[in-house]
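Heads up, the chain below is alone and in the form predicted on its own; it's given as C-alpha cells.
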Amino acid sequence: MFSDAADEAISDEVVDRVGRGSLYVALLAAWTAMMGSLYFSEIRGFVPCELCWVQRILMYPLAGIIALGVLRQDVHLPYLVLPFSLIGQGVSTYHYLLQKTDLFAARACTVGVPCSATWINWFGFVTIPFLAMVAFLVITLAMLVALSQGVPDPEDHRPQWHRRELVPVAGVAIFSLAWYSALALNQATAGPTAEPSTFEPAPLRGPLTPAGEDPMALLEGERLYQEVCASCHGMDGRGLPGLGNSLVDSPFVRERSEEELVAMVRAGRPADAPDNRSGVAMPPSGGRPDLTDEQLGAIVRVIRAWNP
C-alpha cells in the first residue's frame, strides 16, 4: 500500500515537473525569437517584409503573456497562447514555402523588401521564417504538453509575485537580454566592413553574356531587376529613402567591372558598409539565392547601362 502511494506521489511530481518545464521552454522560445528578430533588424540591418511584421505581431506579445501567466499560475495560459502560436505557425510556414517553393505566387511589393527575399540561408534551408516556424512550433507543443499535464494547476492558483516561478522567469529574461547584448557588442566591435572593392569575385556559375550582344538578355535583365531589386532601389534605379541607394550615375558602379559587381551582389552588403549610405543591409543575391551568376550578370548590365 505504502509503495503504491509513494509511486503515485513520484508520478505526480514528475508530471508536475514536466508540465512546469514545458512552460519555461515556451517562455525561452518566445524570448529568443523576439530578441533574435530584433538582432536581425536592428543590429544586422535586415529590413522586415510584410509577413515578417505579421509574425512579430503574433510573437512579441507571447514574451509577456507567457511570463505573466507563469508568474501568476494562470490556468488559462495555454488557451491564451495557442491562438497566437497556431496562427503564427501558419503564417511562418506559408512564408517559408513562399521562399523555398513555387506553390504560391510571389508577393509583389511596391516599396520594401519582397516577402520572398532570403536574408539568411544557413545550411541551404534555414531562413528567418524557418526560425520563426520552429519557435512557434516549440511554443505550441509546450502549451499542448502543459494542457495534457494539467499545468498550471487550478488548485495552486495563487497570484503572488514572490512565488518561486519568479526565479526561472527572471533567468530567461536575463539570459535573452544578455545574449542580445553580447551579439550587439560583438557587431559593434567587429570593426568596419571591408571596402567592396576588396571583394574577391566568386566562382561564376556560367559565362556572362557581353553587354549589347543579345537584346533578349537585356530584356531579361530588366525583368529580373524589377522583380528582385526595384522594391528597394526604385523602378527607375534612383533609390528609395531608407531602403536602397541610387544606382543611376553611381561612381561605385562605374569604377567596378561586371564580374566585381556580380560578386558583390552575390555576397550582399552589410548595413555598415562604407559606401552604404542607406544604413540598410542588402541580402546576398538580392534575397534570391536561386539566381545564377548569368542572371545576376543580366541585372548588372542593366544597371551599368545607367552609368555610361
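Rigid core (definition): largest C-alpha set, two forms, superposition within 1.5 Å. Numbering follows the first chain given and starts at 1. Quantities reported herein were computed from a predicted structural model and do not represent experimental measurements. Compared with the form predicted in complex with ligand HEC:
Remark: with the core as the superposition reference, the CA shift of residue 272 between the two forms reaches 2 Å or more.
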The other form holds:
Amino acid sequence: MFSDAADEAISDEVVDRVGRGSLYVALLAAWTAMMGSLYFSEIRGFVPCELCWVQRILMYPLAGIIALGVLRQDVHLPYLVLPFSLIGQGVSTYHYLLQKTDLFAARACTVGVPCSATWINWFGFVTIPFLAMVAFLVITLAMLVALSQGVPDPEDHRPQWHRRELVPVAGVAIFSLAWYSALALNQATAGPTAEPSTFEPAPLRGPLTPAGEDPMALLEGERLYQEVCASCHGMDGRGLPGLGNSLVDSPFVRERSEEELVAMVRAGRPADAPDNRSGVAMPPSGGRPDLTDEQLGAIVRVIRAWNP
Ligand code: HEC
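Please show me the structure of the same protein in the form predicted in complex with ligand HEC, now that we have looked at it in the form predicted on its own.
Next comes the full complex, and the chain you just saw is listed first.
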C-alpha cells in the first residue's frame, strides 16, 4: 500500500506531466500560428486584412508569453494567456463567418483587402481565419487542461526559471524558425525574384459603355467589380499601390479573350507565378470562390471595355 505521502507524490507527478504537456501543446500552436501567418504574408504575398491584423496582435505575443511561462513553470500562465486566446477565438470565428456566411451583411473592413476575401480554401472550408480559429482553440483548451490540474499553493510553488525547460522551449522556437526559413529559401530559389511593388499609373479610362455592349449587363458587371475587385484594383480600375495593378490600358487584358481572362481571375495569381510583376498575390476569384462563371464573365466584360 502506498502511504498518503506517496499517493500525493504520484498524483503530483501526473498533474505535473499533464500540465506541462498541455503548456507545450499551447507553445507549439502559438509558434506554428505565428510562423504560418508570416509565411502567408511574407512568402506567399497574401496581404493581411484588418481582422487578420487584430488576430496577429493577439497571437504573436502568446508565442513569447507562453515560452516564458513554460520556462518559469508559472502556474498562473493560463490567466495571462486565456484573455488573449478567448478574444482571438471570437475575432477569428467572426472573421470565418464573414467569409462563409451572409450573417454580417455590412463589411467590417473597407480599406485595403476586404476581410471577406478568401486567399486559401482547402477542402472547401479551411481558410486562413479557420486556421487561426483552430490555433486559438488549441491554446484555449490547453490552458483549460492546465487549469484543471489545480493551481498548487503559490506559497510552495513560486515560479522560477527551470533549466530543464530550456532545451524543449528553444527546440519549438528553432523548429518553427527552421521550417519558415526552409520555405522562404525554397521560394527564393524557385520563383523569379519579384521586383518591389511598382504598379504603373494608367491614364483615366474613357466612357464605360462602348458601342455594341448591353448597358444593363455592364452595369451588373460594374456592380460586381466594385464589390469584389475594387478593393485591390481601385474603384476606377487604375490600381492601388501594393494591392493590385491597373486594369486600364492593360496589354495583359487587351491580349486575352473573355474566356482566358475568366480562367485567370478564377485561378488568381500566386506571388511566385512567372507573370507576377509585383510579388503581391491575387486570391482565386478575387477572394470570392462563390462567384459563378457568368458573374466573372460580366466583370471581365467591364474590364475589357476599359481596354478597347
Ligand atoms: C486582394 C487583392 C485583389 C483582389 C480582390 C483582386 N485582385 Fe486582381 N490582382 C491582384 C494582384 C496582386 C495582381 C497581380 C499583380 C502582378 O502580377 O504583379 C492581380 C492581377 C490581376 C489581373 C492581371 C493583370 C495584369 O496586368 O497582369 C487581372 C485581369 C485581375 N487581377 C483581375 C481581377 C478581377 C476581375 C478581380 C475581381 C473579381 C480581381 N482581380 C480582384 C490583386 C487582387
